[in-house]
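So this first bit is one chain, no partners, the form predicted alone, shown in structure tokens.
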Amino acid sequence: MQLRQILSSAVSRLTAENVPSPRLNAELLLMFTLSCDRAYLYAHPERELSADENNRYDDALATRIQGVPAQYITGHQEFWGMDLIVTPAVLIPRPETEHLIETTLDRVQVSPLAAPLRIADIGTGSGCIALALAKELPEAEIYATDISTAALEVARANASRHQLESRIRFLEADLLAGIEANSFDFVISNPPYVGESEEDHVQLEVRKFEPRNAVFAGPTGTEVIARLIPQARAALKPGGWLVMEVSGTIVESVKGLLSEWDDLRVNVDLQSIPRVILARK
């Protein structure tokens, strides 16, 4: 069969099955059986696949329409321009973390720290985070902590694929346990942030193939937030910013959490939900 007959059978299958973005799942699994980019595709639409490429992709299909993401057929994702590994041991990399990154950049520009910079992320996961810092900050120190050990292993990969193993070194541990006092200008993180009473709400592929504790915080959303709020004031420098991603229905009980810190802020992403809450101690 031609990749065009075949895409177009995939799109119509993922449709029928309720497959978000159907077309965008057909392209990337295609991609991923032939090893090629989205520009292959176009340029050569008459291109027969042979009965094990055939096979391969019906595979990859079958696993996507069951719910499995595909980024975790694939091993990869995008984030901040690098190609990341990831797999079930790590929560996926999202553009909306990504203002966790602006946000971070914003305030070095502005802020007088004094060089070099020592950057905290915590619950690193794929590490992407501290990666993309680590590509844009090439002076500052920056240590990544994760409680799993299956995490901290990809992104120890990920960090030697983009030759940043010598720049972050990796922690094991329960958010900031171990960490020396005073030692930090900026505390990142990414934590859990969704209330089990919000399960129903969570899309069924990230609930069901996520992993949970990367994900559900607790009852409320927000309860390691409130264990990671003051080991970020005992961590950081005087004047250094904790900058942590949050979600609307958690940002008010956030705000209140950090009622004793400065500069209290909240970014919104491009749909203007608010995605970023950072303060200064």
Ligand SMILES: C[S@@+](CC[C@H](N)C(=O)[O-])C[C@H]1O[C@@H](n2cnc3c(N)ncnc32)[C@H](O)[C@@H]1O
The other form holds:
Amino acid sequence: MQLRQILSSAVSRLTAENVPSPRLNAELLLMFTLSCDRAYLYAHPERELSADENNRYDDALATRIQGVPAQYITGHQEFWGMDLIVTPAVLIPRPETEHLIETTLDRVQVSPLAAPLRIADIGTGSGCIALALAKELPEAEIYATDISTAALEVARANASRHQLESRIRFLEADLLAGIEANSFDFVISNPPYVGESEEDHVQLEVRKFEPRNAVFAGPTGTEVIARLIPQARAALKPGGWLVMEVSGTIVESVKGLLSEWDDLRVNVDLQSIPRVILARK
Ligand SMILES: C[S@@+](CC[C@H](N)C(=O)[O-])C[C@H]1O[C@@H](n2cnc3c(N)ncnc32)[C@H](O)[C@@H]1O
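Having seen the form predicted alone, please provide the structure of the form predicted in complex with the named molecule.
Okay, now the whole complex, with that chain kicking things off.
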């Protein structure tokens, strides 16, 4: 069968199985199967697939239909213009997390902080935040922690893939444990912030396939952040910034936890949902 027919029957199959964005998924998995880009799919609609390619595409579609996110099948996700490796050991980086990078770069520009900047990314997962900041701030010293050994392996692989391994120090730690006091200009984190009480509202794919300790913080969603805030205060230099990703559900509680900090601000995402909270020590 030709590529064009195979793609169209895959879209119908994914649609019938209620997979969201069926065309996007069908194309992504075909690009993965054929190791090609989207332009190739459109330029070669008459290409015949081999039996092996057909079988591999069929397997990928069947896995997607079971609910496995496409990124865990292809092993890749783009973040801040970088192609990152993802495995089920790490949260799939989300586009909204790029607001953390924008907010941090904005603060770097306007804050009178002495060089070299020292930045800690807490709960680094795939390493997406640490890598994006290392890329944008070539002079900065960057630390990245995670409690998960498997996640840190992925983060290290991503750093090496983007020639940033000498720029980031990865540490296996519970939040900021072992980090020197009064030594950082920025503490950045996209921590687990979903409450177990909201579990029924979380997409099934996230619940079933993404690491539980990357998503859920405890009963209310603020448990990890409540521990992170005093630790960040101890680690930051006076005038240093804490920048965290939050959701609309927890933003008011988090504001309460930051009441003693200066310059408290909340930035919204493209859907006007509160997404980034920042405050200065
Ligand atoms: C929401 S994910 C964010 C991953 C990545 N920074 C991103 O933005 O895609 C939260 C990360 O925090 C890590 N984590 C959870 N509890 C932690 C703790 N107590 N100390 C350090 N890391 C923790 C998880 O393993 C996970 O990688």
